[in-house]
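Read the single chain below, which is given as structure tokens and is the form predicted alone.
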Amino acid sequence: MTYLEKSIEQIHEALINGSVTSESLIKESIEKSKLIQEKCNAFVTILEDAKPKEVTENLLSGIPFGVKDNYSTKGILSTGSSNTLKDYVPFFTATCVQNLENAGAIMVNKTAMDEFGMGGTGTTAHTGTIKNPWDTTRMCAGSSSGSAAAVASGVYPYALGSDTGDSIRKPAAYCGIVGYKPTYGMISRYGLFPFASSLDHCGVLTRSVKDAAIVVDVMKGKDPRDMTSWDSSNIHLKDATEKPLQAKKVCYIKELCDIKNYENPKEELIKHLENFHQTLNILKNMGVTVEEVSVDETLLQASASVYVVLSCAEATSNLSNLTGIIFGPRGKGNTWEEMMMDHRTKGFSPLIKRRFVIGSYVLQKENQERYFKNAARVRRLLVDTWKKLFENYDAVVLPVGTGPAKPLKEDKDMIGKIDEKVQALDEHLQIGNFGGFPSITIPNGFIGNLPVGINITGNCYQDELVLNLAYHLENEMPYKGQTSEVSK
């Protein structure tokens, strides 16, 4: 095992003792970025001029960690992994990862993503598709899915990403990782490019819970510069960890972890659910009350159609200014409409074009009753059923998507055939966005070499609460800190 694959404590007591040095961390991972870069594609930028910084008493003093590519760093390139930015560079940078490099953290790569933060596969960032580095014919998921592929090959501790829909938890899955994304506002998102305001969250990809404690510790704090940031002084989340078990009691949702429900099931949805019940007999184990709770399957059903029309709505919204003339690549035309319609009909992928396509036309006059309004109603209804739950129970605990990675080559036997309840699975992580909980997923087996992950998630501001259960959960399993072998 090399320094860069153990914990952070680990790391930063290797640090002070002498028996490593920030300046051969920073070596060992621009080398391990190159290696991963031939076999997961997993960056836009590789910073072979990162400098080392003086260990001081801060966990994170001296050590290298990445930087998802729609995070804003003042003079180093920031794409969002889209060919409208891709000589981007800005002259500010963003809030939580100043905060990170103030404490003396090193930023050694940009991490590529699906374009925009929008998409689940990683296969449509402007440098091209990210593989998995358990099985690299599958997917990381997405959007965060450079960060994922990093963390899991042991290029650094802990990586940022943002999580709109379920973009750091799933990639953290399906790449056997954990990812945390906390309270809406705990950590400032000035300096994220937006996708949708409402539901984008800046989080982390780590390998253990507690390393996710540490590094959100630092991260997290009240901006003026954002106005949906608040005071979070009084959480500490690493000794959150340390601290006896504080859950008493969980719930399941039958409708989405009852095999039963699903008709004629894959072997792998088999699978991920047997593994998902022998969790939870782990929980028992520990003391924890779990019970099965019912939710309507129709509201479930709708969570993914709500989060196409709000998302899109707002992205539209959001990127209406990449017009190719404030910044950007310069569209070709002989009027400005031509210029920007040249820059943006060129520039953006064809997912991204028919989602500000969606986007406008829920957002028409005419049709906001019966779209977006109406979403945003039922994105209430599922908020407000979470939160009557997280009344009598400390979190909702639910796997994660419908099994392992998925390959990247198309199902084009499932074009058209997407089944309403398995999606509802796959997707019920965008609850977490829709009412801001503290949501944090945690690797919890395997199947057939892949990693699979469960999903703890919390009541608004009860962070402490989350990441103490999930580390708990996770030393009782034996998933800490692993990475695959692609970088071996």
Given for the second form:
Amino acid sequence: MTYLEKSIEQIHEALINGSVTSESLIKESIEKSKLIQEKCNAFVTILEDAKPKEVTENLLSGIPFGVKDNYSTKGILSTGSSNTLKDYVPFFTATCVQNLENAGAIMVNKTAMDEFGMGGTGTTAHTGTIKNPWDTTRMCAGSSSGSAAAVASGVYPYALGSDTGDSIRKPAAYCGIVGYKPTYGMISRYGLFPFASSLDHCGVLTRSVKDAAIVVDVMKGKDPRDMTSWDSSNIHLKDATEKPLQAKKVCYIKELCDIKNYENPKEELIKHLENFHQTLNILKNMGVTVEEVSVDETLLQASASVYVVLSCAEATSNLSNLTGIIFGPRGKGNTWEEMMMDHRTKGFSPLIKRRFVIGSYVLQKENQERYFKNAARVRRLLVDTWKKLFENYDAVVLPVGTGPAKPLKEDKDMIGKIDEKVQALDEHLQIGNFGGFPSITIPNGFIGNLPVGINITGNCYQDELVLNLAYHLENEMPYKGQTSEVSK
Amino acid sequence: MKYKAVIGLEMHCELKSNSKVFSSAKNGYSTIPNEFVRPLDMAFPGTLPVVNKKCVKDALKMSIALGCTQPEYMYFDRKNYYYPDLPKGYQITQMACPVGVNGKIDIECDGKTIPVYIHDIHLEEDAASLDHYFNTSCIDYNRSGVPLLELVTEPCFSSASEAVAFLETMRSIYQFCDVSEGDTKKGQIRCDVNVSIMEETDQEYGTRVEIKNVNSFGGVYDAINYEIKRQSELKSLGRYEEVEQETRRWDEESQTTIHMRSKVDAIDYKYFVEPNIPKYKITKEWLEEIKKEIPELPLECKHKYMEKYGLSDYDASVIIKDKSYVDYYEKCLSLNMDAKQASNWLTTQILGKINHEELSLNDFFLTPERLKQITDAIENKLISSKQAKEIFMKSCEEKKEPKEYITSENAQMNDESKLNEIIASIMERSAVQIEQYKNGKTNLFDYFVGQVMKETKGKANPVVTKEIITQYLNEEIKK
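How about the form predicted in complex with the partner chain, since we already have the form predicted alone?
Following is the full complex, with the preceding chain placed first.
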């Protein structure tokens, strides 16, 4: 086991006592990046000239990390995995990346992703499909696909992701690692390329809950450049994980977790839910009260459509700055309209264009009330339902997805027949984005050789409680710190 | 005019502030392109808007001053459209919940008081500016993100003069409240105009034509009149159906309006709430605080000057034209200068001088304190009003205190006995002229005055001098 596969605290100790240097960690991380690039196509840029930094008291000092390519990084190519920004080198660094660098952490690569975070497969990056390190015929899910693949392969202990629907928490499950997005606004979004501003969260992928806590402790903080950020100086995530178990009572949702609710369930769904219930038993054995609750199925099934309407609407506006006039390759044409159209036609993948069409459609004057405003109302209903649950429960615990990583040939963004019940299970993590709730995925077992995950979501500002529960549950299971076989 | 015109205005005014409305770039006027630009102003990916509180405050100030209703919460909307001068592809503005609605303000036009109804007033950001050349266009982002206050009136004007009177009043209100320089030369005020015509007896409005981007008050006046004429001619010819609901633009060069787009081509701006700016509660306390900062508005000042200080309508109107004039005048009053005298000095000598030399009254050397040195000297009969004007000019040119010119040496000669002496000796040696005067050449009176002035180097009190000369000559005639 190399140092890069250990926990942040273990690496830090090794750096302090001199058994490893920052220089050798970086060198190894870059070598490993190249290997994983070959096998998984996980990166847009590998920073071969990354320089070691002084090891200080800060746990992150001297340790390499990865950054999703939709974070603005000064002087370093930042593409959002899109042809529209394929040569874009920003002149400012995202606040949360800067916070990590100020702590002495060293960025060694920019990870590939679904174009601008729009996609859940890792198949729409301009650099090609990103493959799952546990089985390269499978997807990582998305959109933080490269970050998940790299952390699962032991390239470094953590990488930044962003999460608009489930873009950190789904790939974490598919890659057998931890994915955490804190309460909306805890981490500044300044420098994160926007997808849907009201749903976008910054966050991190790690191999343990404590590592996630350590990293977000550094990333977070009120930023004068992001009006939605707030002062979290009284929240200490790492300290929270070290406390005895705080959570008393959690719930799960019958309509999503009861196998009897599904018609002709697939074998992997049966196993996934069995495994989930086994994890619930572990929670019970820890002394946590676990209760089944019922939520209106129609409401649950509406979530996916609400997400499509709201995220596409915001995306079509947010990405209107990509015209090729100020940055990005200049389009050809005799008029400015032709130039913009040429840039956007060539630059965006078909998936994104489809989403722009949806977004424009639902925002049109004659459609707004029926689609956009109704979606906003259902968003409110879903959030209120979850808030109601949080009045009685410390967290909502649910399985992530409908099983392990899907084969790459089953692209979920391809239009096909949709089983609404299965879709509701696949998409419920979006509710965490609707409400801005703190939400963490941790690995909770295997189906065949592929990892699966469980998600814990709490009420806004209850990040300490959520991480504390996740930490104690993680300790009762054998998956903490696991890496995939591909790198060995 | 045969038909009744119905006119509505949209007035965009750039606000004064240190930084732009959503970015930390300087809000300033520069001839150097792209001098005041931060990443947000060019919409670099990952940038976020941060609201300038001063701009919100100033917008609320105007909302209160115009008698509008303020909302409980402040938030913004995105207006989405593509144009090369709009880097983000949307403008942050206020559609659903403007900073003020349903206001009313009285204006004066041709001696009449007219109520103007304000539909709404809202805070938004300006776009970049475009310069078009033969086969290229250049974008200057200095203006991108400059705070704009857009005011929309109800269609409540019936002539171009009323519309322009409103714009002039608004400009001085903005200046009075210190929220904008309101300089049309710098493009700080831009207007859209809506014009329709109807029969006097009609109950419903005619077809509304919008004229976009009129950049001067003169342009507004001409565009309205052109459009009324164009529509009236068509209506007179029975071709009113040719008046289309459309957007036109004012072409300065040809002095005509030109078709831009029809109603069917209207852009759907796909408004929705700006998610990066959290809703902000506007407290009653804050509004009270802002209210206290609103000064007396121009018309209030005007009426005060007329009623309390007896100024003429004309003089009072001149003074309220500009905030700096009012500030100057108020300062004079606070120094206990005579209200009418101060008004005369301001409206004639001082404005004449600054307009001639294109100076700003704020930077004018002859401050009210310095002016008082002169008016005091007149009152104390130390100098004549003619001397006063000379001292005024000298003081301005040489940038010296007026009192330096008011010495005992050039003090006015008021002493009657001394003047009597001087005049007596002049008369003694002017037998020829006196004879001619007696024979009817009465314009020689000025000759005698001139002689006295020559003798006294202009210091003789002209009133007293004339009295004494009249006495002498009358006595000579009696002889």
